[in-house]
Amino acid sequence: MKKLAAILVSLLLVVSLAACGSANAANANNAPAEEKTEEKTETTPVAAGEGLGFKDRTKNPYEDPMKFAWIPTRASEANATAWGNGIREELSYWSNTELNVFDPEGDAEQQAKIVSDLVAQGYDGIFLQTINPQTLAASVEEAENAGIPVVCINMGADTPHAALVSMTDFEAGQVIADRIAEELGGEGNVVVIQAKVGAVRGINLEDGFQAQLKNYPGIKILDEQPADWNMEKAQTVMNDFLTAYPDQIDAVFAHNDQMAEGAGMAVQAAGKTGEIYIWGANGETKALEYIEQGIITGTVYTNCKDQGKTAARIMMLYLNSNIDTSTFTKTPVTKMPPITVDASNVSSITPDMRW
């Protein structure tokens, strides 16, 4: 059993790594320039048998009822309705499974109390998009040690779990850098609409574009500033930003599609539409239309409901076997294969893989 349990582990490494290659094959012409970047993951993928322990299964996952929760930073948030649309349409093929969402608002000491809370209550596994990695990094360890497996999405903890699905950052940032450079002929000024002040996807993003900026040396960021993803506070710095430079500004990075959706207002109220390339990144409808209409460039969009049901499929595996996750030693990490989307290509995001 134990012999199997370690394949299994072997075979879902695998097959996510794999698939992330043939996506990244299949859009090669969107691959970002080669550069070494093993440092700027949060974890790198778990050999079988690295730090892997068994136990006892207490539970048929087949025939015993099972209660899962799913902890976003906001349930508002599009993305994070997509992703629990998928991990409930993944979970729904086991009828004995049950999901609740709990909303901690963005306050992440609310969201390590919700953790506490459902490892009092005996969930059987939790989905958890972390606030912060600190803050969550006691409460995370308190679910694994209680044999509740914690599968992370797009942000993991500071601590060993069972499995983090992530979108990838820092390519994304140097894909939008290679972009920009490509639109610009290599010269040019630049803002970045900047994530909230210590959000580990916005520095992930931002080095990985700082980092492909250096190979286009006629490119120059003018200015930064946070808007904390939010739309409204986008569209106030961009306009704060078109003051202050009416006429240099040639394109925009934010740091998410919302606040590119705000950058883009804020362009089209000047009446600048279609000077100033627009790029965001995750991909949400709206960002999409807004791709449709010109009022922004491009994004990097990832299918957040697939990442969602990739999350479900994890878990589950976990559950069907008798891996012991609280012995991990690293996190393994799955990275959704992105697809860098501008008006030559947004028609190929159809209805069905909108967000």
Given for the second form:
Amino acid sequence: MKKLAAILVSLLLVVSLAACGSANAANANNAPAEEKTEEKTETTPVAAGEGLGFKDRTKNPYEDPMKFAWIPTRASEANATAWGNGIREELSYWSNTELNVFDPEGDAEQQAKIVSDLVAQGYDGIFLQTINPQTLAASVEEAENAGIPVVCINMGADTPHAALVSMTDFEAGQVIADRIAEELGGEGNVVVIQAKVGAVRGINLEDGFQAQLKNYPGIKILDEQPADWNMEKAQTVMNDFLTAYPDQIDAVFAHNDQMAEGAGMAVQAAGKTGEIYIWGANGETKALEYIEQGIITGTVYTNCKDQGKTAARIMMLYLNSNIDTSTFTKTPVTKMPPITVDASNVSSITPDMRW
Amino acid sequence: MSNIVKNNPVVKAILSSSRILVLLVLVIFFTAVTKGTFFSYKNLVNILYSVSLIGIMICGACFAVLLGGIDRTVSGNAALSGAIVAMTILRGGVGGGNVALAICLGLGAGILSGLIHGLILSRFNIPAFLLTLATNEILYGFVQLVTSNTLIYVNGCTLMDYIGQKRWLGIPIPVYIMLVCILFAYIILNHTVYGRQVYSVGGNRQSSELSGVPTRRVILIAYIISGFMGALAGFVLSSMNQQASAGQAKNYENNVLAAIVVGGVSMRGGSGSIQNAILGAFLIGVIENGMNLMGVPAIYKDMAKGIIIIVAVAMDMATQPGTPLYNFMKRFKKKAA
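Show the other one: the form predicted in complex with the partner chain, since we just had the form predicted alone.
Every component of the complex follows; first up is the chain already shown.
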């Protein structure tokens, strides 16, 4: 009887845990909507005197010893490396600067802890790609209040900070929808290989894609499955799509290039290369090579190294000014130009632009 | 007539393991729902392909689990081996000699890692979970060093192209590699003295030692096999992806251990078999594939997967004398009668 009671109690615990989990997922899903509204209003300039404060900085960022940190979501990802290289290249012109990389390995709480630690250590500036805008809000605010500008890359925090240098995601999804519609002549079936469930970039790309597809009633989404940004998982998912919908798939939209490459390999193994249009996003070197080889159709390319450099320049600008970024009432956003790449213009992305 | 059916080895096997029964039910269910697509040759090949990497890793990790230990470094070994192979080819070119060197270095790294773990675990009383949890992080640290945190692309390597992209009889090469590994593990565990020693040490290390089994050597060899299989899986993964990355194969160890446990291999060691561990991997593979074909939305997939796994394991426990669930069911049946 006791055992039975114990089993019942543990079942109850499991159910309540599951409920908590879904609540978190719901929160994560709300995030992009807030992000987007923020991005749309960002074009209105910040009025002088409205919340903007000034203070004197004691250090000259081009002469005094400066310590910077770069905290991506995961240091092992290709774009994180490209951004880091861009920041490093830009800062290396000034021998007084030092850049350290920290890896929270995809854990938002860990990332928040790192930011707080760096504030305590007296860093001069923080480059950050937040894992979760809400979780990082408190520690980013802490850094800004301590006079440390936080320049975010691709994903900001839910609190005003020095700057956000962002790739396009909603717009990239729209562009890809347009291109697929154009290639299919407005009629056809698409499958989507999604990002990790709850990933904000994936949700934004998808929202843009779906919003634009409303203009093309002849295009139908057959199925959507996540492959967690992962190439071999995407290959499995694509294999399953090809089996479930034989000869019905006209195009594939993958939320990143790695997954587009996986889909490309599955399509190649099925002997259907060239029959199915495959689009990815990001523009990493291998995707560009696959476009050249005709394995995938196209991608929305962003020069990630340049994005890192831009972030570094913005940081130096603030540190050499008397603008108090902690008094900002909204985060200034600058967007990297997206370049839609396919076989016709892939050669315009020269080797020095590839990452 | 009924005796003939009952004595049929296939029927016996199905009735003796409820995992096979659950697998069979799932196969029939998915085949019916997908109007036969699930049971097509092409799809069965897809399932085999999707479990091939995990399958290769199981063939190594299973030895550690049978010994009552655990090897969480299969993923780290895979990532390191893949990175070393890709980096060596990138530096030295795609010539035959260099590719052979790259593979030797990659697999060698796995063997070395297994050797170190085996030496430590056989000589010091450290919990294997703790040690391999920590060393897996170290291994991933090495991977970051080797790759400098960038994606390493491999282009034009004939052997890796062959493994990653070619098919024999419509079946991808990684599947054959997995089958060879399964055969290897099966023969070692069931038809050699060493295999019997593994079960003996896993069942009771002290009494095996007293009866003259070289326990240290048994443990050492098990972790070397595990390291090698991890490294082999890493090489296959790099061939499939034509690249190596610092985060490659991350968290695969969880899937490997899940499959082994679902397959009924006891975490306390000494009982279970490689065939059942592989069956566990297939069970998970079939569930994932079937739900993909049915177009089940991602949000329900994990839930459904968890429930089916619990049902499979519970059914198995309910039919095995001695387990609490079996006793519970027996009492329940008595009451009902």
